[in-house]
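So this first bit is one chain, no partners, the form predicted alone, shown in structure tokens.
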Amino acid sequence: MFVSYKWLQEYVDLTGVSAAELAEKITKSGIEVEGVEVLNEGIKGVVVGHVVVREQHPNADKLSRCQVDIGEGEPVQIICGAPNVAQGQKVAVAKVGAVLPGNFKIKKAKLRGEESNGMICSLQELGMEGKIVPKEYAEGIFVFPADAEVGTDALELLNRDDEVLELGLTPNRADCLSMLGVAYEVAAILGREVKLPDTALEPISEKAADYVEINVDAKEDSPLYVAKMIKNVKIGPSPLWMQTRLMSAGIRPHNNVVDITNYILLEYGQPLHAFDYDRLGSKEILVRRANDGEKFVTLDDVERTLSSDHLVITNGTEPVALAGVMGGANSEVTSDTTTVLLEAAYFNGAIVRKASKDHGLRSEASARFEKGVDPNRVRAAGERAAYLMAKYAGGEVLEGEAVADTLTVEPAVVSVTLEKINRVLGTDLTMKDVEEIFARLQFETSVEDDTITVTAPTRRGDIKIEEDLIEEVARLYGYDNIPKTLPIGSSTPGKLSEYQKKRRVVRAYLEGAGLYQAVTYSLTSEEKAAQFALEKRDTIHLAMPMSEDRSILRLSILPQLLEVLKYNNARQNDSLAVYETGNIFLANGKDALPEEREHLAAAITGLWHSHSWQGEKKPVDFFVLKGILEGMFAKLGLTERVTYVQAQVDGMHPGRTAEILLDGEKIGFAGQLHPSVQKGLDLKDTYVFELSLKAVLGAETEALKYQAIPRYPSITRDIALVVNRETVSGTLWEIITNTGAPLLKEATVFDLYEGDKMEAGKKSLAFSLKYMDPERTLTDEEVTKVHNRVLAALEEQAGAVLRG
């Protein structure tokens, strides 16, 4: 809801109160104002100019030469493109030195050799939306009415010298979709009173009732219908303040009597509509639920094509107008109109909401419908209406009206105690202030020893229980007023816990390393649930899945990362990292819930850097996708105790393919897909790792404990080993480091060599091996003794030689 601070101050006294101000006031008791716009923000030097003389430019076809009076002594010579510009003509000018909205600034200048001291402006140019412009004014410039003052403030003729506050409604607030519930609102925070706007006009002899006749089949549907008839009708625009009030909330003006309804629209927030009295064809408005398969042809020319669940207005045989939502393209008010039918009703809320949605004809007036209107304020928007065509389109109001009426309305009746209105809120309050803050809402109060009767008025309709009273007295209070307490008796700080802090230096550390997290459904199809599942069980079904691609839980998580690789790489993104934690469903048998385990699963395909300036581009490989997972062993303190076996497993490379053991137990896999599975899913070489991160961030870990730098130097060795080819470096190393300890500190591989010059099935490993001894310096004896037994020990265990 758009709300125009200077239109607010006709209902209430806002002096003292800024906009901003009344912005804040307003959220603090529970309505959010999502901004304030100051409309002419950045826009100086606009005055209203007469454009005395209108010449065709001499040297330009689409260009005009115009003598502009703006106040200032002798008319100004002013270069206009617009097409509409005309003699005698009051237009906007932005003067010599004047500001547009986006800092656009206006400089004496020639256009085709034509001095130009000036622009004549448009209204798309002084910043409204092109949607909101009169169509008449769309494609040129805004002419002012012949009565405008020269030299005058233009924008403050166009109402833009105001500030529109935006309200975020929730649902339950609809008595604020209009300026008098906003009224209302304003004036219960402020504590000042309401103005209610004149309706006061005086009907001619003949009577309403004798043009047309009310009936209403639908009773539910339409409890409530008033027909105003207005004669002698003189289409034409409506005042310049209407149209800018109208524009200052969306809404594009068209003539005085649909401007009229739209204002009250704004105004009361009760949906009008105005028909060609002269165009219905009989005397006779018959309100009932369409037929199916009716057509009727509605406002913007398309044909619709209703059912029984719409309620349509009727001349007694054909639809004139969908209730609540648009009138027909049959009974449409046009210049020639002269006699106006004004229907003022109350619909019920759920039908309109129906042929709203039915045919995508969502309104401001259906959308009042839907949210709920004031029953008691329908007659008052219809004598408000009636009354301003009278003023500003010449029409004459015929005495009474004719209705249907079998709505009966009730105000909601509500009572709630003192006592609980202060244990509730953590008060202090007396009755007397209670019924203070109801007085300035304008609710109806009994006060009976500790109870307080409250009769809501019927435009809050969403005052049903004592809560809602609670609520009123709350906010109207202050939030801000309410005592701070702290919760009584003991408590426990709210704290992750190690798994959880565990997890999240996991997720912190993979994201660090380049890794994109990625979160992926849970429910997979028959064919995939089971694939790189690192413990085998029944898969489970959906009783009612929505597809058979999600029909059953996953067992794995890497067939969905595969998956987002394959998605990106059909997108030219070729290079890709991803991971994901997430729970995995292991099956317990037919009537018992499934397992859910936590795992962590990562793909990577593509380069791993790629460096153009340098040239150097380096691919994904397995030993890209190990220094990841060993990097995150070294986080969570697990290192030493995580030892990687060369494995098979179905869908990954036979010989690029590793079991990850913690403490001898298997948690997961890493390795490359198989080349078969690369293809199918379009992939380029693909590294992928998934282990049960409930192992592992489960694990007992001890606590970190730093040592100093040594002092003393290290001696490293190196050594080349002749082995058979199937023994695997990690086989040698735990024999190097169990029989070098505890003065060998490291032993890494360095090289491995299978070409022409070793025998046939055999390979050489060399190691880098660094000994010391942290309180003093080795000889090199000590080192020689210990470096003879490694070797021994490889010899006798392995089978491996010192390479000649």
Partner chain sequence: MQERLRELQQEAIQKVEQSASLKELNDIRVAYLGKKGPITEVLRGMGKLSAEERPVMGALANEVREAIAAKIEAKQNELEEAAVLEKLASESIDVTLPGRPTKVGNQHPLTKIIEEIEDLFIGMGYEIAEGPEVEQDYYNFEALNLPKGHPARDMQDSFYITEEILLRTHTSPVQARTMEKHQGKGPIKIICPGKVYRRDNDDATHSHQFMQIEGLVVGENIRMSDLKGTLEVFAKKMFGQDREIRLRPSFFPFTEPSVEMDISCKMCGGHGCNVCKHTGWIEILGAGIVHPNVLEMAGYDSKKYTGFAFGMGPERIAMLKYGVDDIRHFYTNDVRFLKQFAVEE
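Switching from the form predicted alone: structure of the form predicted in complex with its partner chain?
No partner chains or extra molecules come along with it, only the chain itself.
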């Protein structure tokens, strides 16, 4: 809502309060003023001029040579390019020395050999938007009414010596979609009076009800429909002050009748519609739901197909308006109109919203109906419009109205105790303070003991419950005046859950290990949604996606991380390590919420380590990735419960991928991207893992307990084993640790040899075995006994023999 500071002064005395101060006060008490526009900012030296002579420019077809009286003695010669400039016009002249928006300075000039001493201006040149300039002046200069005084300030005449406050209204404050509503608000803030506009007029003796009968089929949708009749109107421009006020509010002037309905819309917040009575073709107005498939041409000349969800105004048979949204071309006011049927109605917000949405027709009118107009202001708005039509369109207003009224208007009566107000706000107000606030708002009150009962005026439809009253008190008392305290009462221990704590541990560990945390989108494409998914389930599709790329909830994080690698790789970052923790979404059937499972994924590519001046370069490999995982599981106390098994995963290298198992259950995978996938993304060798973080962090772990540091020495035996190439070290390790227990404390691989010194199909794996007894020093014989058992088991279970 745009509020003209000058216009507002008609309703509230703003003496001593500048527009900027007013904006600050309004903002602090509840309605955000998003900006204050000074309309004549950067403009000076523009006066009213009289075009005394207009001739064709001798050297240019499209230019006029004008002699313009600007009230400074002899007329001055001005060359003008506007097609509509004509002798006898009163126009806006930027004199030599004037400044126009954009710091455009007017100087003496010669145009095609002819002297020009100034510029005749269009409204756009004076800083107004083209879309609000009256159509007849949109392509040329603006012409003042003939009575404009030569030499006076043109901007003043155009009401540009004004400031406009832009209100950002929240949905509950639809009352401020009108100048009167703003006036009540400002009056309450300043503690001043509201002056209501004039409506008193002498009607002629003919009765409106004799001209038209109102019938309403859809009473729920249209509980009040009032028609005023105005005869003998003369269509023409509305007064300049009205046009300029409309323009300051962002509305383009058309003609006096249409401008008056728009003016009332702004003044009262009540949308009105003017029909050309003679074009209605009947003496009846019937308000009904449209028929499915019914066609109707709105006044923008677009044919609309209606449905029974839409409310129409008809002449008994044909629609003449889409209620609350737009009139019909068939009954539009034209320059020939003489009799006006003026509609003032209360339409249900939901039905207007449906129509405006279905037809993409959001207008100033529909916006007000949607948010709810003041039911008590409908008739007053009609009266005021009729008064203005009599005054500025030469009309004669018929007595009374034609009406269909089933609207019951009951103002909200709400009570609240002073104790509750103070308890909710943390204040120490007295009943007198509270009464005074409601008096400023012009809400009626009565007080009994500790309780104040408030009757809210119908313009404030947002007041319904006691909390609404508390809010009114708070905002007018001022939030600045409310004290600052902290909650008292039983204290709560602030903490992270175990899961949240461990998640932070994992993140901090990964970052310490060299990975950057990424955050990507949950919505992805059909193609990517299920790539690398640990568990295949139906994908979850949005009902109305904005694009195919963001239409499905992800089943895995990796495809998004690979996009991150690709993006960075294309920007000269080909060595990169990133991870992400986030939910993936597993469908649980159409009507149930999906299962959301937190995953952890990481991707590393390019060089893992490089130290250029020493010539060190180490590309990422499987064991870099596995080392990262092992460190993480160590941090979480899960080292001994995690195993890796060679596996085949779609999109992954068939020989360099492992499934990760926790307590024997699959929780994820790790490995190299399939070379064809790498190539598709234009990446170097890339290693990735994705696992269920929920499973990892959810694993119960034992409390940390100290183990005594061994006091006796250990004995180490190294063995080199020859096995089949397919035999994995993990199998041998398991045999060793199972057979060697309890004296065997540790077994580690320290060499792998697959070279040509080995028999074909064989390899050598060397282990270091550490034996120890925490209670005593072991003898060689004891160790040998166990060690031989280990060797025997290796041979028996894995065909492993000592390398000769």
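Rigid core (definition): largest C-alpha set, two forms, superposition within 1.5 Å. Numbering follows the first chain given and starts at 1. What you see is a predicted model, and the numbers here were worked out from it, not measured in a lab.
With the core held fixed between these two forms, residue 763 has its Cα displaced by at least 2 Å. Superposed on the core, the two forms differ at residue 554: its CA moves 2 Å or more between these two forms. Residue 772 is among the residues whose C-alpha shifts by 2 Å or more between these two forms once the rigid core is aligned.
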